[in-house]
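This document starts with one chain, in the form predicted on its own, laid out as structure tokens.
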Amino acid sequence: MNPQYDQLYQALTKVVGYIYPNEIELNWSILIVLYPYITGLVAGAFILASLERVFNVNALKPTYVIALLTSFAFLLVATMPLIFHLGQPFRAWEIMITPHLTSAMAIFGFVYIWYLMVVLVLEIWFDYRRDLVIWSNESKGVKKWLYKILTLGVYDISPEAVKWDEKLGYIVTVIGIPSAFLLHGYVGFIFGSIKANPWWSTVMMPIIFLFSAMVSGIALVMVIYIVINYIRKQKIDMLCLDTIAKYLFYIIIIDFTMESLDQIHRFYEAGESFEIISLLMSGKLFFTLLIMQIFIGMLIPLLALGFLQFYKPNEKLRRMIYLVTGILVLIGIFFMRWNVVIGGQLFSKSFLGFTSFKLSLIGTEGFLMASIWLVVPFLILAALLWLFPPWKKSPSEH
């Protein structure tokens, strides 16, 4: 190689901005973060779910409503960041009644309305009716109209009724597991199927992607279980903490696994992308990723799950490792997304330099509507704990 050309390059390669100038502004923001995080917390909040459903998993029984609630809650936030970041986010709704069927968000909404209508709703409801028949002649004022309208006007609780609920609510949570699969899993697979950014294209990002959605989703539901009995002040089933930690431990080895041999390929592979990559992930990505996603959001509760598998302290103790390892599994998890999404426009399609990125405070692409959007499913998660408490429903039931 010509030396001179060799100096340039490598001048090059530390300018920040030297790029085209269709690449000044990066394309996707904070809110296209959101949207897949988002995705997988519903995602993994089912399949702990479907973990006592299905597989009987007794001991997560506890967390099982809660789960449920909490999946359905943040479905129902999960594609607003993707409708405000649009420019005529009124025309979303076309994608329905005009359906395009090779398109991968076409398909995504169609996975997104028989996720929502039909399988958390049902198995909500399935999981709920007698209760609702119950709570509609216990209840007062709006509580009691609420319930009504909720029954259906289903109002038989008789015992084969209820075994008719249980075998309709397994069913339904059986179709939900790959459906949950696809709700997420197509997300990366729309970044890995984008040839031109050697960042995202790789046949392991959807995987990367159900992986990492299962690691959040557990660790959701570990800290809100935990939060809930605290503000209850109620004490909490060891047994079932120990279980879901145990299961989140598992999951983070193979979502670790998978991470690291994606990164392998890439250094064993050396494309000449390689260099760009390197220099991004030491340079520009190396607080996100090295330090938030993998030192904090990985490792960290990597070594202290490991360490509670062989040792087990106090309760006490114990409860404060895992609800401090939940909040950093999920920093960890919006980061890697925060790496997928803005590592992935950083550099410049010439591999010649890279753009930079400034998250604002206002607007709609700024710090606090991201803030909104993640704090709105919790809001109606406590509403929703409001008019379906767990904890009251009938000890006879699933």
Partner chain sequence: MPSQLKRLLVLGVIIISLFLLLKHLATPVSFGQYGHYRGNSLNEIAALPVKYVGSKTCVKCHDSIVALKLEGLHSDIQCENCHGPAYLHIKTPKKDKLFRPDSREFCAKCHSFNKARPEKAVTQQDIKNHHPEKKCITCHNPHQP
Second form
Amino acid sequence: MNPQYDQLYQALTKVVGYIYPNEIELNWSILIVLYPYITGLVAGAFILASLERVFNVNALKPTYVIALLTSFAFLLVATMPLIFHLGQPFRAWEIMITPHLTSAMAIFGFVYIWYLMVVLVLEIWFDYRRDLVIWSNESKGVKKWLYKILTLGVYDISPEAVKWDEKLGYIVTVIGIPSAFLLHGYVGFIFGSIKANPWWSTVMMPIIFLFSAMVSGIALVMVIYIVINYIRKQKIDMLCLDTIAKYLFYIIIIDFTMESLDQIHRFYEAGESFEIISLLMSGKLFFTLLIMQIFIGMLIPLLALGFLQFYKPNEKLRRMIYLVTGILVLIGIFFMRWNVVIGGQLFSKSFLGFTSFKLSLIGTEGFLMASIWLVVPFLILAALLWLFPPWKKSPSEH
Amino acid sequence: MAGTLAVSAVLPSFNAVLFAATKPKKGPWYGIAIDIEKCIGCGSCAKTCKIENDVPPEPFFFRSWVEQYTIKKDGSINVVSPNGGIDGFTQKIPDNEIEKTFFVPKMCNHCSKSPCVQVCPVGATFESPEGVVLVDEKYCIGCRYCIQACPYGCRYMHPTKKVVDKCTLCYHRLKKGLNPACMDNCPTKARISGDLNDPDSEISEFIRKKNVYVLKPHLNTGSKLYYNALNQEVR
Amino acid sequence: MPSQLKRLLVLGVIIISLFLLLKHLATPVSFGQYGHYRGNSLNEIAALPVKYVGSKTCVKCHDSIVALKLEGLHSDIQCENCHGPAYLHIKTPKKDKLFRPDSREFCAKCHSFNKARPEKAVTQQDIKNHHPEKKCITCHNPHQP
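Requested next: the structure of the form predicted in complex with its partner chain (the form predicted on its own having been shown above).
First the chain shown before, then all remaining chains and molecules of the complex.
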């Protein structure tokens, strides 16, 4: 027998209450959890980079390039879970060829290409152009050719040309900020615009997605920065770290407020879906929502970071606290995506019952596959850092 | 007086939920009517649908199914649909505990403002010129966004074709002048489909004479599945 | 204009034209004929085979049963509702035999007691106690109950 049916028959025994017969299977599983998670990391890391450049937060300078490369590494992978989740992955190109303009998902292809090609790649290119030219002269073999190709044949590094790089890069960054907002706010809209699903259908969804994206992106860059410096045995710029943590703290507060507002509103209005949703939160989602997302992923980091705003222990301890809170935040935001995507499908649209979900280990929708998509961006980032080491760049002006 | 006139001059005429759909001027425009007072819950519709349309026999894939709603004397609601009602229903709750009970056959509502059509990223699901919502199985990419968007749970992922599948209102039969298989095989003629554009059709008369109701009207999907004697508990 | 910007613009124009060319080549011919979908899919769906051929087709070979059924209370029930789809049977009746639903459970799907069944619509029987030892069709003719 088809093993897929085995799983479904098992799920059938775990149904509680009444669900429509087609609802036993969860159609969007772990891969679709990863999709908003990864795009969130992209948008968040980029926004952190832009903070430095556009708003001139000089303390953040050491993380500027790291944030950009992180954003880029994750963006390259962002579509992979989506494509692998499709029933017909080889038809994915249709989304670009005949996009249906009323569909929130159709525009994703274009928003993605815009963000990847026009914003991130350009910004990184302008930032690295001079170094590419220099490195293409200095290095040998394949590396030399790679740098050469990447210069696109423009070898002009006169101060004038570099000034242009600077200027154009700035313009791209300015365009990039609304684009990053667009990219992730828009991912929220994919869920928020589904009127059939009361757990998703809220105007707050894009905003919540945006702020949680910033939270996760900033936390990620913070963690990566600490780890890179640890590996390279370099002294960490504590001012930079403290500044990132400060921003992280503020944005977690905003995010927490938005999410609470959304829930309070839902509970106060207590519409027709109220009963099923409160059952969902106190039952099926108790662990992932209340414990993992809110307690581990939000309250503890909030307390820890808040504490550090008033009292500063020694550097080593602070670094430890930052590392741990960063990781907790990353876990918390992962569960936030989980609760949105999986939680939204656990209850029936008849509001009379629940289906169940068990993450399998193998298969395209399994745990291992999902882990791969989370590890690959780090490998890409490592490769990028090896090819384009930020610490070997000639100092720039911004 | 003048104020009232001014307001009525700018105010457009609002459409009733039943006529939320904008019909085409010419040609047929299909709708469905189900009479709950006639449904005996035999499951013939669900069974014939599966056979006629090669729907996988496993109990997770349905284009059409039947639910039994039971409102108990203690106020609680119990709903069941064992295997979509294909094997019939056996009453499990004793008569003396029941306040009300009835069958509700379900199928695609062929909405005229379909949430599923709206969200399809590639144009693989669409409304035919006759108002039938269809899926192009050669073009569907299997993203399942439409499944999420359907408020009625009428879509499923075909386990072997790996594309989304749904009721076609037996488009292949309609085009040959036949009725949908589920309508033909209903022993009590509880369900009919027909041309909403033709004022003399059976369905137009049904809608005119009976106090019909659509599912989840607050979602404004422009549903074209009209129920007679639908209880407000049904979702 | 700085040289790097010029180079990028050229590259951009090339990429966009390539995309437009691909879009033109890859879009299905009938796409957009009636709306934002493949027009040909309408014909493809309309061409699917019909399996439930309807009671009228049975007259040719089983006229007595059809006539018998029309007089009885099962007149509204399609032959294929009980016997299954006959699209093969009407062509090769000897080879493709139809289902003979002679079990008690089969009749019970419509006739067992259930408070949800409208009494006007169907007569119900206490199947457990109504001559439990025999098949229904020993006493009732399914074609004219």
